[in-house]
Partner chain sequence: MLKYLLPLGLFVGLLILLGVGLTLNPREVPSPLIGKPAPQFTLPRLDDPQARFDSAQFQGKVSLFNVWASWCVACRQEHAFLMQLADQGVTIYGLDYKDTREAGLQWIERLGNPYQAVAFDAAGKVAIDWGVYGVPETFVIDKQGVIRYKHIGPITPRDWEEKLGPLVAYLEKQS
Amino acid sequence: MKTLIAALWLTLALPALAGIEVRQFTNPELESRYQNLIEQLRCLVCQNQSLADSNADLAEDLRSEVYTMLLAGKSDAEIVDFLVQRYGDFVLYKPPVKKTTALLWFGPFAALAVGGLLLWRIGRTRRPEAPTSLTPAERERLQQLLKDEEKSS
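What would the structure be for this chain alone in the form predicted together with its partner chain?
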């Protein structure tokens, strides 16, 4: 029974495995570099997936491109460069800091700063007034009022 259930689960997982081919590496270091590269590169067809996750035809071609370049002894930077030259920074999940991406990198911090500043200002203006002490004349009047109250009750 257990084997049957396990087999059923495996069948369910099959479609997920279908598109991703298995690559042979003799060198474990190359293999980890390959895995790392395809995880940080974005598939241009299914844009919310990395090359590692995507079943798209183009992703497969690009993975094979990365694979052959790795075997040819290219460095990670050279491989990333190859793709950026063709597809632009869009192919990177982590785009470089430059003029066109400044808003992307620093926008959230700017928004946070503006929000913080507003909160701080609102907090300052709404702070309750510190209780001021009564003037001698007021104190006398208070005593008088309290006395009157006692008398009348």
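Numbering follows the first chain given and starts at 1. Whichever C-alpha set is largest while still superposing within 1.5 Å between the two forms counts as the rigid core. Here the structure is a predicted model, which is why all the values come from computation and not from measurement. Compared with the form predicted on its own:
- Comparing the forms between these two forms, the C-alpha position of residue 121 differs by 2 angstroms or more, with the core used for superposition.
- Once the rigid core is overlaid between these two forms, residue 110 counts among the residues whose Cα shifts by 2 Å or more.
Next up, the form predicted on its own, please; the one we just looked at was the form predicted together with its partner chain.
All you get below is the one chain by itself.
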């Protein structure tokens, strides 16, 4: 009976083991560089996940590519440059500031400035006009109304 239960537990645990990638590193620094790189690089299939977080097949391939290049002695910059040449700046979570990424970096600020300008203009046009001064005839009429009010009270 114990053997049957152990076999059942092992069978249930197999799918969980399938998602774990086992990589052998020669030193902890290399492993740290690997983790850092796959967290900085974006999965091309899953829009908001890094290579480290994604379970997509392409992310797994890219992790293997990064791992292979690290073992080949490539620097982090060389690995990132290779992936950028292959997939473009989209593969980076923090793309560099250049003409092609200017809208990405400065677009939100420009939209905020345009929105603030529109709110300022709308608020300015809806502001009530300042009261104008009374004409002499209106002043005389106002004085007459105030006198009538005093007499009645």
